[in-house]
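Let's start with one chain on its own, the form predicted alone, as structure tokens.
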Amino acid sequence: MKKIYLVHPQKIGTIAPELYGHFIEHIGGVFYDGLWVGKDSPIPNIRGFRKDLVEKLKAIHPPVLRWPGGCFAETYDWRDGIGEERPTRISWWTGRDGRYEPNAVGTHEFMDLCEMVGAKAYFAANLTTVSPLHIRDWMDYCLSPRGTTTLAKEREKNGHPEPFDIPFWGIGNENWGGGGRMRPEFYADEYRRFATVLRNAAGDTEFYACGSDSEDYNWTHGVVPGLKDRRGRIDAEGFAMHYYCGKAGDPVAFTEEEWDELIAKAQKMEAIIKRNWNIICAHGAQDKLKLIVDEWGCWHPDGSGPSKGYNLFEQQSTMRDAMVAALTLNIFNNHCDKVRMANVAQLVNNLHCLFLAGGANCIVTPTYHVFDLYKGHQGAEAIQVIADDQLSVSASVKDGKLLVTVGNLSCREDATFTLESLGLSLAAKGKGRLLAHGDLHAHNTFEEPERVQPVDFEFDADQPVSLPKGGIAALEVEII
């Protein structure tokens, strides 16, 4: 019998809703035939966006959407995506997927989507191929009050008189790689140059500096002190690190050993967060600079999704991918004092996606259901948990209720556990939702869209709870 200890006096901090964010890039099938079908499409849509996807995304309370990249951002010109006459361009990904960017979705359309689903906007700004003034003009266009500047009047002419609400701006993306192959010290200088020019156009905005790739702590050591001005002040609110746990065998036909391998890779997220945070603290930046996990998730070989390789990086999402999502979100919850935001990559028809869509078809993946099970953590107070290594757990308190999310990391053995509450009195009965399947390779397809879906159940708070191998549960019980 395993035990999960809930140590209520040991509060970690508030779980920022933005830990449950999403990333949508102009790549492959993410936008075109994914999110965007066009206003004149026979496929039901809301102002051009796929209606079914919009409604299902809204249901899981997405707190933030990051756009337009990714690597796409580093060659993006925002002016291509406004007005009536929009150019078709090559993009960062044209050489990989053979597609050209029609710019049908630009600033106004993206902000429409945010409004539809109730998400905040996070713009990834180009640092590599444009000047600071170019991005400052984008901010002027988006944020200046109605009727003030020439660009604000242009925005009004294009259909949005009032300024957009864009609280988060990233300055550069993966500048250690596709974003210029910069040295950390050079990037830090460039960041300060951009931030100096952008600040007075940004209003009440959080700026995020490009963080490290996986375990590249040399980047962290080089960038963090370089963000300081001559008076020692840091003009950034976030350090936007990326970590993909990658692959282990076939996306669908994996072995038990490959299950274990991928779970172990996903668990490294915790060590990466801790070490980056320790470096930030060592440079005295912990009161100003929080971690932003801009991109995270599995990265399997191409071709396992329904487009059979047409959509670049599209992959199927099995119960193994759902477990990686559950494990990762638990890590974020347990380190919510360090992590300000996280965005899973990506939303649809790509890596670790929540949706697969094409033509008239639109389905949710097992990963979608994990975000649905976990959505109650948003804005809650995280409390300390102690559990057996077989279990991935996080817990939070909000509105007089305790929410415990648990993943059985074993692909071989079921788990039975009890909730041991220290400092909390719990009601006798609780409500649970379980995401599990007898076949851990199970996934949803256009032909079987509901093969994997959660089921509701009730449990006794003082009695053992059983969790199947590879199963994920959300347990909610009232505090008395």
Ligand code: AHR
Given for the second form:
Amino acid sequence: MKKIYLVHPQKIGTIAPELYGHFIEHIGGVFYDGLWVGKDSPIPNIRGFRKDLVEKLKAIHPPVLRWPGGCFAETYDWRDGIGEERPTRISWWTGRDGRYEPNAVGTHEFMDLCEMVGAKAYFAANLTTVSPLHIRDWMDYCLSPRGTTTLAKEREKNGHPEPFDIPFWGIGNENWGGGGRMRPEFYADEYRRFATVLRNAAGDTEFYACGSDSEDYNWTHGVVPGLKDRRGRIDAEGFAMHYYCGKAGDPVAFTEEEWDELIAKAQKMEAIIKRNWNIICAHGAQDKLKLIVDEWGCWHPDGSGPSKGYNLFEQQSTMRDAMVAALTLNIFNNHCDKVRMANVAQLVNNLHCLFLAGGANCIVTPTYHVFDLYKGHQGAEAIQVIADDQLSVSASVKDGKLLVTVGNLSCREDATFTLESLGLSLAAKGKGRLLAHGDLHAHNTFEEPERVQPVDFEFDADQPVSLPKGGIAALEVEII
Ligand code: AHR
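One more: the block was the form predicted alone; return the form predicted in complex with this ligand.
Now the complete complex, all chains and molecules, led by this one.
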């Protein structure tokens, strides 16, 4: 029998809703035939966005959407995505098999989507191929009050008189790689140059500097001190790192050893967060810079999704991917004092996606259900948990309720545990939701869209709870 100790007096902090964020890039099939079907499509849509997907996304309370990339952002010209006449551009990220970027989705459409699903907007600004003035103009266009600047008037002419609300701006993407292959010191200089110019237009929105790739702490050591001006001031609120746990074997036909391997790779997220945070603290920047993980997830080889490789990076998601999501979200909750935002990559028809769509089909993956099971953590107070290594756990308290999310990391053994609530008095009965399947390779397809889905159950709060191998549970109990 395992025990999960919930150490209530020891609060970690508030779980920023934005830890449950998403990422939608103009890449492969994310937009075209994924999210966006067009206003004139026979597929039910809301102003061009796939209706079914919009409604299901809204149901999991997406707090923030990051757009337009990724790597795509570093060649994006925002002027291509406004007005009636939109140019078609080459884009390596969408441009396989003769596909070009039509710019049908631009600033107004993206903001419309955010409004439809109730998410905040996180814009990724291009630092590599444009000047700071170009991005300042984008900010002027989006943020200046009605009837003021020439660009605000152009926005009004394009159908949006009031300024858009864009609280988060990233300055560059992966500038250690596709974003210019820069040295950390050079990027930090460029960041300060951009931030100095952009701050005039963006007021008190949050600016995020490009963070490290996986375990490349050399980047963190170079960028964090380099963000300081000659007075030691940092004009950034976040350090936006990326960590993809990658692959282990076939996405849908993996062995038990490959399950273990991928889980172990995903668990590295915790050490990466801690080490980056320690470097931020070592440079005395902890009161200013929080960690942002604006790309994370599994990265399997292409070809396992319904488009059979046509959509770049599209992959199937099994119970193993759901477990990676569950344990990663538990890590974010348990480090919510350090992590300000996180965005799983990506929402649809791509890496570690929540949706697979094509033509009239649109299904949710097991990873979608994890976000649904965990949504009650958003905005809650995270409390310390102590648990056996076989279990990934986090717990939070909000509105008089305790929510505990647990993943059984073993693909071989079921687990039974009790909740040991230290300092909390719990109601006798709780409500649970379980995501599990006898076959951990199970996944949803267009032909069998509900093979993996959660079931509801009731449990006695002072009695053992069983969790099948590879299973994920959300347990909610009233605090009395
Ligand atoms: O998510 C796919 C790609 O992965 C993004 O464009 C890039 O930022 C990262 O390398």
